[in-house]
Amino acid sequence: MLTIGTLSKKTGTKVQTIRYYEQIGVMNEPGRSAGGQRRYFEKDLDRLAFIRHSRQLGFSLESIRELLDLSDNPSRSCADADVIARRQLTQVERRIKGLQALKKELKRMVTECEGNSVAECKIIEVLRDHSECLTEHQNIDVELA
């Protein structure tokens, strides 16, 4: 049996995140020791690794929930997993397109900045007035944080 700390170290997932996954139901509520410590099995480690890898690939928690449901029912058709993965691919392609537009605009701003005073700074000018932008990027859903 594994402690939450061991599970955290083996998967690179913060303890608080593991608890959160339990609260929202993507991780099963673990058994407890006589002292009340959470105790996990290898299947819990596998499930958390699945969740973590899915998050690294950008899947939403709702999509992960759907994929876990499929994984828990191996006799179901793989077509459902394909739909979820294709939906994620479409979102990633959209983000890449948005990032390319942002890159183009940022490069242009930097290139056009002559390094004089702030009063003549192209970067400040463009950031102040969106109409100075040459690319369409205001409606692009790109999370960078």
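If you're wondering where the values come from, they're calculated on a predicted model, not measured in any experiment. Positions refer to the first chain, counted from 1. Superpose the two forms; the largest set of C-alphas matching within 1.5 Å is the rigid core. What changes on going to the form predicted together with the DNA:
Relative to the superposed core, Q100 undergoes a C-alpha shift of no less than 2 Å between the two forms.
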The other form holds:
2 protein chains.
Amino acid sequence: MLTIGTLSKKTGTKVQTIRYYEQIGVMNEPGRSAGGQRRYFEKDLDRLAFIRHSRQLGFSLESIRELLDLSDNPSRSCADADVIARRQLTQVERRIKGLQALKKELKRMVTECEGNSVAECKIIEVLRDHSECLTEHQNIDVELA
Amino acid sequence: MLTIGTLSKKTGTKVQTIRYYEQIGVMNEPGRSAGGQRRYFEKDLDRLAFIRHSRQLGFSLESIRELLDLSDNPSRSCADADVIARRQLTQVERRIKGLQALKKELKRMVTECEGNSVAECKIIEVLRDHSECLTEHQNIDVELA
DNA sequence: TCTTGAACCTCTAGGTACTGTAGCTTGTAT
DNA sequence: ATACAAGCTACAGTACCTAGAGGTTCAAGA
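Please show me the structure of the same protein in the form predicted together with the DNA, now that we have looked at it in the form predicted alone.
Starting with the chain above, the whole complex follows.
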């Protein structure tokens, strides 16, 4: 039996966040001790790890909900899974593309900055310059669903 | 003289978002027409472009405020800006790494999923696996200040 | 067994960065 | 002169947490 604190430490998730996940229904309601404290099983730890890792990769909680639904129903037809996976793949590819452009710029920023004052520093210019951006004003922020 | 709509179109920023930026003080209060509509100069467009681009690169508005302050005082040390950029770069690289692992699995899932159930898919495992993560449970979300 | 203190509980509010809606006014083109 | 797109304010709502108040439970040491 695991406490919420153990889950917190093992996944690097704040205790409040775990309770929040329960509240919005991405984490299952756990059992309680005699005194009313949450008691978890390993499977809950797994689920939380899954959620956190997905969040770190930029999935929205809505997308995570979808993926969890997939894993909660392993007998669901492969076609369903395929549709979801394809959609996620497209988004993931788009995100990688955006992040790589970003990385290039950041690298340029840190390598070009050799002056002592901002006057000689390219960082501000780079951030003002949109030439490295894609033509479209696409938001590279996460929105997968 | 530019209208808010022009700024919106030229930078791909929602009109409300521009007004929000003004409200929180990252955009300067512009002049107004006789009827009270906002009227901007080129310098405002530049500033907004800077803000949007920085946001797209994952900087928090707080960091952007910092950078704007930096560019408003060009005699300040470049090291400050460099630190911010370096921090971003590390996070971005980590994120790309995680996403590439995920992409690989999603691709595999899409192309190889010939079974009838999700039980044979590895995607859930991939998302549960933190091996690609650094040891620390650092939040990769943007928080530079 | 008693006590202490860390860890837990609920509830509420706040934070960031927007986004949307209602209801109205302004500007411009015909 | 009129239509209507685009502007205005004000406020509510969203996603995803995070912090604090004020109280309770649990486990370990005296």
